[in-house]
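Presented below, as structure tokens, is a lone chain in the form predicted on its own.
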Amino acid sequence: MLTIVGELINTSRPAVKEAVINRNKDAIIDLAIRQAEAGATYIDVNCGNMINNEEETMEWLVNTIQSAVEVPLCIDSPSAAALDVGLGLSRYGRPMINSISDEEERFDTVLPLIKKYNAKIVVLCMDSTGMPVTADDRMKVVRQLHKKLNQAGVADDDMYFDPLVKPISSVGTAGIEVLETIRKIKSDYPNVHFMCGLSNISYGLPNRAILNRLFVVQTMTLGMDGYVLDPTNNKTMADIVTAKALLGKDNYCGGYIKAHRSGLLG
């Protein structure tokens, strides 16, 4: 099953920040409903730049979203306290935490929340030395994190490894290193899942949409099964539906036919 985390409720987006400051429930509810109707399996909730009142903002956002949709939430914050607030209010399905890494403080503060709320977890391929460059560097972190999480009782099926997508505009090999990381993780840990911020690949370049859309197909081919993206982007969702059919992940092409009949495929 492909996991789509709807990315639109994030206060780093000016319109969302304005809606939050003004406590504009209708604007947030509209984003939640549109993402759920477009096929999001999780709604991301991120107010990490509201540093003066993040916990209060997280509470308001989670309650507002859940007043409109019954979709599991992905609680996204650099603050363990804000994560705790969001997770504690999550009512529908098992929540997801975005994210844990092998940075000592982050690992030690997030692990108890995974256990407390029986949450699924996005696992960043990063440790205290910083962001790895090569697939081999990423795999060193993957092995360490998988071992520690496994020993703590976290099941493979609840881990969503993020191979850290970087912009190809600044690192020419960024795309191929992610693809190689996916291949290696899939080979060594066949029961874990994946998650990535798709649009990072095209940052700083023109015509970003075409790069993002082709990268979806490339990563899915190697086993990527989770994305943080805008599910209301019909072209991206059409590419995902089509790729699933071509990769044999759509029984009798039922999803493809349904998408055609709904007009998603154009």
Second form
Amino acid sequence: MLTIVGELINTSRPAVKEAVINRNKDAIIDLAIRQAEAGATYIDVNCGNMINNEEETMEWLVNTIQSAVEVPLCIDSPSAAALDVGLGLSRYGRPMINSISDEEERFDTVLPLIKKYNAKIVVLCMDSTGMPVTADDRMKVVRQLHKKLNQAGVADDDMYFDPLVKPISSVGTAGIEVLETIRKIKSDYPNVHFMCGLSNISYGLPNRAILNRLFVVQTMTLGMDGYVLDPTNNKTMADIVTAKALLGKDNYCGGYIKAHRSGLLG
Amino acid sequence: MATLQDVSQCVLEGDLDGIKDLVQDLINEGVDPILIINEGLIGGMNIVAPLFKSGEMFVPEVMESADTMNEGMKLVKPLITDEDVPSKGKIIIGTVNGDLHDIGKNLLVMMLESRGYTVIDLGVDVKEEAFTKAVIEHQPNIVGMSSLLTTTMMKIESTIKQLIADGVRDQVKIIVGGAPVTQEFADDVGADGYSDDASTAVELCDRMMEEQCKLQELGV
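Moving from the form predicted on its own, what structure would you give for the form predicted in complex with the partner chain?
Up next: the whole complex, starting with the chain shown before.
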């Protein structure tokens, strides 16, 4: 089972910010419906750059989205207060929180929210000592966070580790270190899940789409089972459906054939 | 015979192997080391910068060019004293308190150095007081602050307030940047400049230094 978090409802995208400022419900509903129809299993809600009224914006966005679709939400914010508002209003399925890390303040403020809302949690492989570079750096944080979450009663099945994808343009080994991290997490903690945004991998390089698409396939091969992405991008979704079939995770190739009949595969 | 133009071409191409022989040849020919730096090595980066800005060159190529320049610098630097090293100005830069993101900042550091600035990189998660301390210690012309998160963006404001409280604000120009930062925000928190990418940030520093020079000439 793959988890696809639709990333389009984010006020750092100018069109969404404008819709939010004008309280244009139709624009937000359109994004929610299109992502749900394209196969999003979660819809991300991020208004972190509305620094003066994030909580109010979160409330409006969550209510607007849920007036049109019944897909669970991934509440995405640097502010624990905004997370609290979004999670409190989530009505369909179990919500997801993006994200917790081992930065002290972040961990302490987000952990109670996981418990309070029985939420699934995106776990960022990062602590207050800085950005990890190697797979080993990441595994140190993974072990620490897994232990702490486990002790707090969070089930492996509810943890979605984000290996922290960085651009290969600035550090050439950024891709391979992520692949190695997935392999290690998969072997040490077989029951946890993964979540990551991919587009960072291609920052600073031309023709970003091809890098993003191949990295989906590479990470899936190592066991990645969750992505934050634009599900209305047919090419990405076609890659995912096809990779699933090739990896033996598509019974009777049913998903692949269905995608063919719907025209997704081109 | 090697020429200064060969050196800048070599930097442009990011030819890490070729640069050493080329620079050594020029040194052996008796070419002024300062000239090798300014017109050869930095000269090469001055060709790279606009190509990067216009999208014809990409981040890894710029890094390769900068590394090539630095390889050449290693040979030239021992031949001159620190005072001889031409500097366009001194810049302190850091990612603000609570923020660990440094990809953009590092890119800017590299581009400023290749433009001929002396850069003191304070790293990430730089506390407000650490900026003050660095200003007092290094007496820079410009202080740069970066923040990638909306949560830490406010630390730009608190850092500027700290600089004011410590009485060092007016000694420096302050420039700010990072994904959530806007010109409007920069104006609100009382920064002197904002740019949305590394190339324009270098141009911004150039303009600020030119202004400072003019003011000095006028005796202000």
